[in-house]
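Here you get one chain, nothing else, as structure tokens; it is the form predicted alone.
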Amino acid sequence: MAKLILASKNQHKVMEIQDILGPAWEVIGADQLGAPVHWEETGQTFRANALIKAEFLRAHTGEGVLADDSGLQVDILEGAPGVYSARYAGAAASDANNLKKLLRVLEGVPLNERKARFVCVLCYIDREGKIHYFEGTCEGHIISEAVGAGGFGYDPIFVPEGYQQSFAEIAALEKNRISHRSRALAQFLKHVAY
């Protein structure tokens, strides 16, 4: 079993990555390392924030580490909430607060103008200290109210291209096949297979 140290304190994200990678991998989140870990996401891009997290955890562990920075970009909002997706409604905002704020901001915007995408950037610092990036996107649109009980974050209001259901309604196995995160992880797996 391959061990992967993940620079994330989001247990939903840790579990999703574990599910996508499968039983051949053991994904260990930053909170599971025993010592408190804290970093400031001060980057202006997903790539910059992924690097901040990966470098912090690499210095903390001395191991190869993977960091994920991801979020939702809405075209009519010029890419917002973007890198601020997890704190769109404020620094201590919950997923529900962020989702409600986005729906308020988009109130009155017709469905055909709600084009959006989920973006995932992975930063992998290998055992030798080399930095590698892997990116994945999932196109779709934002609906006007939350539906579905699965997933997390903005999943209940995001409908991926070619689907009628939100990410929160789609079975986890299917979401993990088409998501931005699975597309970035597929590139990561190809890289580590060499």
Second form
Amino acid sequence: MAKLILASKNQHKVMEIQDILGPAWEVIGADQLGAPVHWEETGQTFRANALIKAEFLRAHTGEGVLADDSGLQVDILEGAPGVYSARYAGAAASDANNLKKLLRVLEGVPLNERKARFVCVLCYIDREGKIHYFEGTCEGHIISEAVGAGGFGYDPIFVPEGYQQSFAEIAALEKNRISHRSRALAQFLKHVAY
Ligand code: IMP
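Just the form predicted alone so far, so send over the form predicted in complex with inosinic acid.
So here's everything in the complex, that chain up top.
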């Protein structure tokens, strides 16, 4: 089994990445490393924040490290919340508060103007210290109220292109087949297979 240190404290991400990679990999989240870790996501781009997280844990562990920085871009909001997705409603905001704020901001915007995409940027620092980036997106739109109990974050208000249900209603297996995260991880897997 290949071990993969993941520079994320978001248990949902850790679980999704474990599920997507499957049993050949053991994904170890930052909170499972035994010592408390803390970083500031001060970057202006997904890449910059993914690099901050990967470099932090690389320095901490000396091992190869993968980081996931992701978020939701809404076209009519010129890409917001974007890199601020996790703190859209404030520094310590919950997923529910962030989602509520986005629904409020989009109130009255017609369905055909609610186009959005999830973006996932993975930064992998390999054992030799070389930095690699892998990116995945998933197009869709924002609906006007939260539906479904699965997933996390903005999943209850995001309907992927070609679907009628939100990411929180779709089976986890199906989300993990089409998501921004699984698309970025497919690139990562291709890279490590060489
Ligand atoms: P960060 O990458 O830790 O800065 O935070 C990413 C934020 O984007 C999360 O807190 C979620 O709000 C949102 N996000 C990223 N990926 C997903 C997803 O797959 N579903 C729902 N929300 C997501």
